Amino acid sequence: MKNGISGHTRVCGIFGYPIGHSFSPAMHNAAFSALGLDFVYVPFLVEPGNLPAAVEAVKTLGLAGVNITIPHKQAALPLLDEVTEAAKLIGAVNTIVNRSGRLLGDNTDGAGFLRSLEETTGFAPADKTVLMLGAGGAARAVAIQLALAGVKKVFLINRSRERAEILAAQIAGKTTAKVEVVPWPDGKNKQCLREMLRGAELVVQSTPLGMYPEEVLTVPLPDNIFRPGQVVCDLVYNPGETLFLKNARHAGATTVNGLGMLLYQGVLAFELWTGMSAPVAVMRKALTDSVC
């Protein structure tokens, strides 16, 4: 916004539970003002238990769209008039777009983290070989978008197998992919993970292991297990190199964490929004500057 806030500002926000802690409101605010666009991004506390009032109130406000993080991006999808594939599979939604009264749900995690992957290190997903800790929400949009961008094999490993099992029997049912789930790292597999992890060009950590203020903990993976030429992930973003990215650099292999899937989810639902590019340096430099 050039001039504050007018009788004409598009209003877009997040409905979470906490959201004290986001990050998005900086970013987003910071790219309107770049582009002297009368919008403004405000976060919106929701209990679950008025998801369903909150969602409506987008039309009933004619708010242009929001952002949709913990608890609600699962509970927000039956909610909405239509869904993209995307967010279908997934099953889960981050954006919701108002289309003139029609709420369109989209998830742009999982396409926000292939974006951070190709710009940072040029990794292409076709025909390669992924290993993924983690089976939660961000797990579910990053492994189902990198199955729909052509990876040959994704190896599942979490600690709740069933939970594994379910996002494995679901991207093997709609892509190409082929799955394994792999025991939690213990004792007694510790060798057979070493070899799957040294196999694979990607490997993702998604779980909340490492994430501030608990720097010193991480995934109890065996040592030597990475090296050069693999591409290593955490999706944690705070601290910018956890432990596990930490073992991985000093292996020689390529790091990424987790602030540049942030970045372009928030720059796609940006774009979705708007219907404009997005200023993505502007972007990163509100979202690094919260971050530290």
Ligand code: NAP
The other form holds:
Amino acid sequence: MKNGISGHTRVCGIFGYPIGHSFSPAMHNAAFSALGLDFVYVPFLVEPGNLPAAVEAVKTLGLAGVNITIPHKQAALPLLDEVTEAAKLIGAVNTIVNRSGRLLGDNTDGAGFLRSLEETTGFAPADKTVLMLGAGGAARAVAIQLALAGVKKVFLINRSRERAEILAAQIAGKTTAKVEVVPWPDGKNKQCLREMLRGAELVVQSTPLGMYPEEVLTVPLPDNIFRPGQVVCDLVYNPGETLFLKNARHAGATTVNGLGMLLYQGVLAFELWTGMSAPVAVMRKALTDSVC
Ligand code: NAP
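Previous: the form predicted alone; requested now: the form predicted together with the named molecule:
After this comes the whole thing, all chains and molecules, with the earlier chain placed first.
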């Protein structure tokens, strides 16, 4: 936004509950400002019961688009005119684009993760073996996007096995990836799992374990699971290096934290709303300044 808000300013935003913690306003407003675009990005506190009215308001108020965050990502999906294939498979949307009164839903979380991974490590998913820890919303987006990008095999480990089984069935039913649900590591099975899991070329930690302020926590993986040549990601970005990533780095693996995923899901949303290339460095700086 160059000269403040006017009658021409396009409005984007984010619907969530709560919403005060979001870093997206800082990231998007910095990007609009850097490109001199007459856009503004506003956080909207939307109570769950009000989601249908809020989504309708994207049309009635003529918003350019919005992000959708917790707890609305799944509930927003059936409220839209059109939904991308990836969002349908993931079962959740994080971005809505207003195309002349028709609302398109997309999910840029998984694609943002992939773009971050490719940019920082050069990792190419095709024919690779992946170990996913967790089977919640973020894991779904990442695992399905990796499967769509051609990974050969996905090992899924989740505290509640049932949730992992549901995700596994969906990946196996809709993509060419093979999937195996592995029990949550405990004292008895830990070392049996070691050989199987050490073969993974990519490991993605997608539980909140190790997130500030409980930085001492980590997934109880077997010893010596990390190795040089492996890429290890943690979707957590605060702290910048979790205990999980620290262990992986000490074992010689290449490590990536969750900041890149957060950045690139925003970059992709920005590009959908404006049709322009996003100023990635500006957005990264705004995010880093907000998180630290
Ligand atoms: P979610 O849908 O609530 O899923 C949480 C997952 O973590 C589930 O698989 C859950 O297992 C597991 N879990 C939770 N507490 C656990 C514990 N104490 N021990 C073992 N497993 C536990 O949450 P989400 O949206 O997927 O988010 C997960 C993490 O990803 C959060 O830390 C979030 O900040 C991060 N995230 C990062 C980005 C990014 O852009 N970098 C984006 C989204 C999320 P059960 O199924 O057994 O409950």
